[in-house]
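One chain is shown next in C-alpha cells, namely the form predicted on its own.
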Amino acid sequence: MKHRIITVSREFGSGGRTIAKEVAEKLHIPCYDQELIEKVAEESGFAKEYIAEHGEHTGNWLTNAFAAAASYYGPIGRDFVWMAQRKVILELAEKHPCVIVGRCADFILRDRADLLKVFIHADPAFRADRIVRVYGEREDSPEKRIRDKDKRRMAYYRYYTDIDWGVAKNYDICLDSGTIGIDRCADIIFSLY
C-alpha cells in the first residue's frame, strides 16, 4: 500500500523536523508539529506551553517519582496530554495524508498499513554545531544539551510506548542527517512516499 502517512523521530539537532517540513512542503501535505501543539492545547484545555513541555519529555527524577506516585491514583496531567495527543494524531492521520513530527506518533500509529516511520540521528559532533548555528543556542556546553534532551525524550517515549527510543528495528527507515545531509534525506523519504 502507498505510504500516506509519515512519522519523523529525531534526535535533538540533527535537523529531523526540518527535513519533515522540506518532505510536507515537497509532498503538498501538512507537516504537524508545532501545530500539533496547538491542537492538543485546544483538546486537553492546558496551555500550549504546557504541551510543548510534556507533550514529549519527561520531567527530571524528582518530578517523575512525584507523577509515579500520584498516578496510582489516577492519571496525571501528563497523561491527559497524552491521551489528548494521541486523539489528535489518530483525527489528522485518518483526515488526510500528512507528515507528524515526534510525539510518538511512529507508536500510535504502528498499525496502519499506510505509515512510513522515519528515524533521523547524526553525530553528536554535527548536532551540536547545528544547534548553536543554526538555533541559536548559546549554552556552555551544546554537547550536555543534547544529551539532556535527547534522554528526555527516550524516557517519554520508553513510559509511553515500553519500546526502545532511536533503535533501527522500529522503524522503516533510518538516516544520518549528517552524513547523507538534510535535503537529501528530505529527498530520500519524498522518494520513498
Contents of the next structure:
Number of protein chains: 2
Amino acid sequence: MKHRIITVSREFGSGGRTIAKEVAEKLHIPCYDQELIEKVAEESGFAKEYIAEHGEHTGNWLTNAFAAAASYYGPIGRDFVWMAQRKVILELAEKHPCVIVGRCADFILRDRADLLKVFIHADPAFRADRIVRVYGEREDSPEKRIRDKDKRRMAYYRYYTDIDWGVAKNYDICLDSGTIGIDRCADIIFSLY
Amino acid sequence: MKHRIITVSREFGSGGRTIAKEVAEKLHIPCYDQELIEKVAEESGFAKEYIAEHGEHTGNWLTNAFAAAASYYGPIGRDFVWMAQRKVILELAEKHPCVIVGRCADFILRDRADLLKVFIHADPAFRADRIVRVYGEREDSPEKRIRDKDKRRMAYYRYYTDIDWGVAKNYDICLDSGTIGIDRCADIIFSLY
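Mind sharing the form predicted in complex with a further copy of the same chain? What's above is the form predicted on its own.
Expanding to the full complex; the earlier chain stays at the top.
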C-alpha cells in the first residue's frame, strides 16, 4: 500500500516528536505538531496555550471542575477544540502528504487507505531521563510528571475515540524508542512509507 | 543492543509463525514452535496434543470444568505444563540464539538484556481469510474461531503473567502483518537483530 499520511502517537518523553520530525525531513514532507496548534488556534479563536493544553489531554482537577460546571450549560471549550482540530487535520491530510503528531489524528483519519499509524513508547526510566536531559524539565519527580501526562493523554484519547490508547492492534507499527533507538525508529518508519 | 533471542507473540492467523520462521531462516538460527511442544512433552510426560492445547490457551468450557474440579485437590495439569514449558524455554535461550513463537516466552525471558520482543497482529478479516486459505480451516465462521482462539490465548497470558497481551509497551516492536505484509515484517525484525 502507498502511504501518504503518517500519524505518530507517542508516550510523553518517548521521542515520538523527534522521530516524526526526522521521518518528515527524510521524506521532504511537512511535520505538523506546533504548527497544528497554531492552525487550530486560528480556526477556533482559542489561544495557542489553551489548544496546547486541551487539544490532547484531559484537564487537571481544577480545569475538570470548571469543565464539569460549564458542560451543564452546553458544549465545553474542549469539545470546540476537538471539532476545530478535527477539521484542520482532515484538511491538512487532504491537501498534501504529511506527518501529524498526536491529537488523535490516527482516529480522525482512520478511514484513509493511505494512512500509516505509528505508536512510539518507551520504558518510564528512559523517558524520565530524556525529559530532564532534552526538555530541561525541572520537576522534583519526572516519573510522576510522565505518569500524569500519559494518564491525561490516555483519558482524552479514550473520551473522544472510544478506543484504548497504546493497544497494538490500533496501529500499523509500534516501536520502543528506548530499546530500538530514536534514529533507528525513524529509519524503519521511513522504509515503510 | 545486541539481540540473541527473539520472541514472537501473535494473534491467531496473523502469520506470526510464518514471520518467525522467515526471520530464523535469514539469521540461520533455530525457530521453536512445534519443536518446543515436542520438548515440553518430553520434559513433562504429557502428550504433545495436550501441550499444544494447554500450553498457551485456557481451555474451553468442558476442560475448564474438569480443571476446576481437579484444582480442588491440587495443582492442575496446566500448571505442570507451564512449569515444564518455562524450564524448556529458559534452557533453550541459555543454549543458543533462537526465535521462540508464543507460549509467554517474552514474559519468561523478560530479564534478558539480549531479548527482542515482537508482537504480530492483523485485522480480523485478513486473518479469517488467511486461516481458510493457508491453514485450510473449514469451520463455518472463521471470524468466530479467531475471536475464540485470541480470547483464550489472552486469558492464558493474563493468568500466568499478570500482564495484558497485545499492549504495545510490553514489546519492542508490534507490527500489523495485514497492512505491512508478512515478508516486510520479517525484513524489519531481521534488520533489528
